[in-house]
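The chain that follows stands alone, in the form predicted on its own, written as structure tokens.
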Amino acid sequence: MNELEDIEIQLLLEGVARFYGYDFRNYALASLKRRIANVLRAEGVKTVSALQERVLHDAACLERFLLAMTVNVTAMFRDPHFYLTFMTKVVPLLRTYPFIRIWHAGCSSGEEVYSMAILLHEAGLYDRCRIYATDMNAAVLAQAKAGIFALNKMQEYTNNYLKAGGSQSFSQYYTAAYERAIFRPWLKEHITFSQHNLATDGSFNEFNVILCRNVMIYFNKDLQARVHHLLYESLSLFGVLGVGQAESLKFTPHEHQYAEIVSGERLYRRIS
């Protein structure tokens, strides 16, 4: 039965990739199986083949499937020490540039994008920045662009902000209404939200900073290698790459083209 289920999963992913262009074929198999099992329960179907029929013929089911398959665990100023290191070690480098391009690859619902906008504002650099926030999932991108988050998260986010070296009152960046925190429209003035699939799409600009944090842990080795090559191609010489705490550049195709900025903080500078 496990062998048959593996075949069914391969056929499901092949169908989604070929018909819709969403490519999960090189995601880590164990993680995929867990997520697909959750979808089976939620959709009330017993087999992956039955799920395939529904996903390929029902647009609403496809949207639910995509939300289940793309992990959207995030928070504002997630891993506060990362942002503190970025402020103390990377911002001085960015001050030397007349214009700064930043790519948030796999931005999910946008919390970390707004965190970076706030950090750059407090550093006095936001007016000369353009942030490109991309994700493969249209639904979470729409949420990111709206800039509206649960009000009950703001205490946690305020604590993260302060630990990250925030120098002002965090509440000035949003207004509260109907249990929602609505972030100030001016924070979006230099952000471009767009769909981009790391598994299939290519480079679209050259960047001074690329943040791709807690995204590649869900990919297999082949897809990780592809994405690392894409990020390397998209990063300017002496540009900065940031990845998640559970990720590193060891054993990746361009490991030796980077130098770690601070040991353990997953911030690297492209040196060749």
Second form
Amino acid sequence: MNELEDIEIQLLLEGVARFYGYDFRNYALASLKRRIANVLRAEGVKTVSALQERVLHDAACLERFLLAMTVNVTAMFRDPHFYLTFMTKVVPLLRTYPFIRIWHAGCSSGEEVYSMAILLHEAGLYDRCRIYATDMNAAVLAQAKAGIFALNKMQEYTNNYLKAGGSQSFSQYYTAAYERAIFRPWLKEHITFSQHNLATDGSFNEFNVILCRNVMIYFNKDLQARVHHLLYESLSLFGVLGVGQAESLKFTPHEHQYAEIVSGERLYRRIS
Amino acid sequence: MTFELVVIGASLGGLHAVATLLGGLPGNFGLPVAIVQHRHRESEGALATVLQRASKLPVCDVEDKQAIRSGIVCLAPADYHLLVERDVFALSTEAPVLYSRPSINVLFESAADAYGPQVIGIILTGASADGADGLAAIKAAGGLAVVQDPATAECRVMPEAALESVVADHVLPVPAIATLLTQLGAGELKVAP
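Starting from the form predicted on its own above, please write out the structure of the form predicted together with the partner chain.
Up next: the whole complex, starting with the chain shown before.
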């Protein structure tokens, strides 16, 4: 309970929001403070005020700050049973649509977007899909677009893929070169990557599926309410919303307009 | 000073220790309890089920932004850090700390920051140094530091690491920690001896 530091953090976030338009003011405070402490160490400054001076006057420092404020820990087929449930319960619904629009909100470096593309490919639906993958952070979005991931992760991802019900050989989806796994270019043929900030931007289309997993946990309740409203507005009737393993729609503004597809699997269908 | 929150960290051997501790708390225990037990990242739900058998208090895996309520035992879910904000729990998937997610340090440091001297921090058995920094943060903020007596721990590494980093207010076997908590929770004992 360092009162001065709390004030300094408020001033920093206020400055960044007003000058640059990146709004972290309604991020969940406890984990945000940890990330700010990490930035202080990395930048070698002692106080949040000193960091503020640097972030506001040095564009390169702002880039580092933005990258450090968002959490970009992800994995292919993360929570494999989520994908398994998606395949068994959601894919049959999607088969009835001639064209399927999917929004992956907060896609980070893209591992889960490629996972979904692979799943849809194996379901025979990918040609009918358009995936909009968005993130507020241009740097991670560039990584996502490249579709190149560390080769030493492939064993873990292969295990996840198999647990998720993957029916083919995972290695066919990438080429290995120089410690890197370069994912097949055709996998991104139906993916549009673009910058979108859930804290400040609005709805931009209507979707049959929206995935927003482990993104809203970094927001406070006010910002969560805003985002839930945005997702609800962007989802077609009977569209599907997927959130993270420890997230639920309980106590969110539209909880009664969704029905759980499978209990405990964090997949919901908009019913009104 | 009255206490508002109990945070507990346990690792190797923790299942038995945590079950014993929870089993020693009365059904009307008056403080919220938050626990990080190191666990496998795909062990959803199983831990809560096992601990519920031992506990008179309801035990659950935390959902994001769940309210912090007295008499409820909240577990860090598998593969997430558990953090405390004033009145609500928050989760994070940030990188593991000391190879652990959930991390005891992350829970304890956030509790110290949000609740200051109103926190009771407890380190139990384990084969890791996780929790030592967090318990020091609780102590530095004026909270109460409790460590399982290493001689009684299934694995003494974690309690010993905690004792190296902080002068604990109490070093006790697990059943005595339950008795202490019961007294503190009932407001019978307000100042550390």
